[in-house]
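Single chain ahead, by itself, as structure tokens, in the form predicted on its own.
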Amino acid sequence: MANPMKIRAKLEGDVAEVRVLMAHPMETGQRKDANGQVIPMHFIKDIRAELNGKPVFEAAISQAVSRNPVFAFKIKGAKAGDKLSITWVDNRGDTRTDSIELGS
């Protein structure tokens, strides 16, 4: 199972500024290991954020993103107590979902 994401959200009025750290190797398929063998591609390909079950952010990314990527975005219409869920899916079909409750 993948490591938990670190999700931080700061509320200012009705806008939540969100930062998410995703622990993932993000292998490009171009590096080689110590034996000279190509390390297979392994990267996050889809990210989705939901606020109280409704989608507020979606992204399709590729192997061109660094290891343990950080994403930041803003959500308008957020309030304290709302549930924010972030889900990623990688090219191997692995998935991870973590949630937080927005604070005041």
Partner chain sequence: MDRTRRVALKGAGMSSLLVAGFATGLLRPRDAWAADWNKNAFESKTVSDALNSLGVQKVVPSADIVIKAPDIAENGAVVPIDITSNIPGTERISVLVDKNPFPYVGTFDVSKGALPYVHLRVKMGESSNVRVVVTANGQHYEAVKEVKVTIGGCGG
Contents of the next structure:
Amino acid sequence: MANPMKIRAKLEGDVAEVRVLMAHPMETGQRKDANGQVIPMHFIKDIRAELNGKPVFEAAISQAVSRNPVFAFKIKGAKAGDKLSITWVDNRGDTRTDSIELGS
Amino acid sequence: MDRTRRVALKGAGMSSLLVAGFATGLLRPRDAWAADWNKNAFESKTVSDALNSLGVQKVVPSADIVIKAPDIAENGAVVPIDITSNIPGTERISVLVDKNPFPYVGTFDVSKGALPYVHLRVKMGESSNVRVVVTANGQHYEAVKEVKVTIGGCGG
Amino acid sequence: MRTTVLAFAALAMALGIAPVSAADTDPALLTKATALMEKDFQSRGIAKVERLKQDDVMSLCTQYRGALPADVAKRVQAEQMATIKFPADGKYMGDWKNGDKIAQSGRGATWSDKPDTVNGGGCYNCHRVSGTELSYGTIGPSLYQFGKLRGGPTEANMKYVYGKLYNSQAYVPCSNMPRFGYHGVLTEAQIKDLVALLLDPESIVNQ
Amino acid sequence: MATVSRPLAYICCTLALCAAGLSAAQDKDPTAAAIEQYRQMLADGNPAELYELRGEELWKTKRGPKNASLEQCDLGLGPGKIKGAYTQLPRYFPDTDRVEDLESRLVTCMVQLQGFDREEVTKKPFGSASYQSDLEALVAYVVSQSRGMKMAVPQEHPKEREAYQLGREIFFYRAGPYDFACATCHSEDGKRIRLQDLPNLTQKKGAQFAYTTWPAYRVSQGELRTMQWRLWDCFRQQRFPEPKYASDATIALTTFLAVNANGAEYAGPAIKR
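Form predicted together with the partner chain structure, per the form predicted on its own context:
After this comes the whole thing, all chains and molecules, with the earlier chain placed first.
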């Protein structure tokens, strides 16, 4: 089961500066284990951030994003009390959604 | 899907992605993301093939794309990149690492309520240009920044 | 002796300095520490527990914290010099390009290395070697332009570099540098390639 | 990705206990300045936090044959007292009659409170992309509860003092096919391996910087690494045989380093190359 994300957001006026940490191996499919077996690709493909249920930021990424990904982005038109949720889906169909309420 | 997107992202379109996704049982309908996961672009081995797959035919160098990345990365497994686009109407920010085996790293869609900014961390196999392509009003703009990757520790 | 050590340690800690002193170790303490390591370390892969055994150089350099008294240093140097096997064919220099590969590689001899792993010299870990490699260490002196500054591949220079690589302790007692030839970490051919790296006028070291 | 497929880059990791700072002498060097810029960009966004989250969950969850949480674990300040506990470890514990570091103590609690088998718990203490280590997560959580507090490792009990003395001997012990000791790389100021700064662990400043920034998230491995891992991998690169996890020898060496760091503000888990 996927581990939780760590989401942090700071409100600057009506802009929410979001930083998110995701727990994921982001395997490239080019690494070998101790026995010389290729470790299969395993990586987050899609990311979506929603503000009160409305998509505001989306990404399509590859295995070249570093392990345990870190992203930052800025959401417009945010205010204290808004619900920010972030979802990722990986190439095996595993998914995880975490939410926070924006502070003042 | 608006017109701009259709122009910008040819190659593996939404419909083919959905077919592939449902076929392998990986994607549920709610996972039909607005940002295409462009298989052809991601599997391209050169920058020009990747850009072709992304539907980027013509790209104009722009000083309005600000790439902040270290001149030298202490470890290629994690190279932090901060991107800000000052181009009006920026919709998408795409990132490529020229010398990676698969140069295309991803696209960030900021058109629905985000500022034209993203911070990400990428793997780099060797010293290379980091290439940022910004799509704004159907046009494509680019900027590059060289990042040197060093050998570290005792093992190298 | 033991009281002295403890008192010194207490004083040094009070002053905010980690106590380190030359030739001031309690042999009983070292014996106890050695026994502790023998209990708590285990063989893994090619790294066997026997590696904890110290030879004369290791034990003296541990005991004196790297600063040997003059007479001990002189004896150690002479003994170590006698271990050096210079090439039977009288040729000291190999291929500097191979030498640079050996200098770049830090592989070998760890418990995660396979028995057939080709050992590297790990030279860049501690030395600046070529003028172009940005990633170099500073534990040892810069070797950049070594040959150019020392008069090139003269017989004396070649013999010195070969010998130093073979057994550094013969030249600088308690040197930080591994005894590559003495321990069999590098082969004769590899050492020759490294001699060429430092002394061949064509080598990147001398550009 | 070539970076991770290259065995050298994959296997290698620095002997350096620290990967940042301490390079005031190199301020003018453009390479050092660029590396500094790299480290600063990484500092804002440390995946160690993911491990802290998971560790907190593990700490509070009832587990093991005795179906107990670790909330009554005594890390030296009394059962359940976790705030600042790391700043006073390693220390002597009367119940085990032994000096224990954080990791050995966590194992003790998992055995005593939760009924886990010691051998089972310590069999695979270090995680990888395909395996999550509970100990690494628990360590991340516990040390995060000492952030901003001053190191105050006790030297009152005779066994605490002895651990320090033995740790010092181990630090200077030269052996193996490379003739290395810890001191080979860590007893002079301003040195580095490749581009990694080497703290001088025999001096207060170096010991403080290094100790207060471990455990750390290692970007080269994508894992939160503990002090036991740090020593274990140093010994690997020292070409020594393998130190047993949470053994007395490793705890003695940790005590030597920790006591030398006394007085400094704890700042882990950090992020390092």
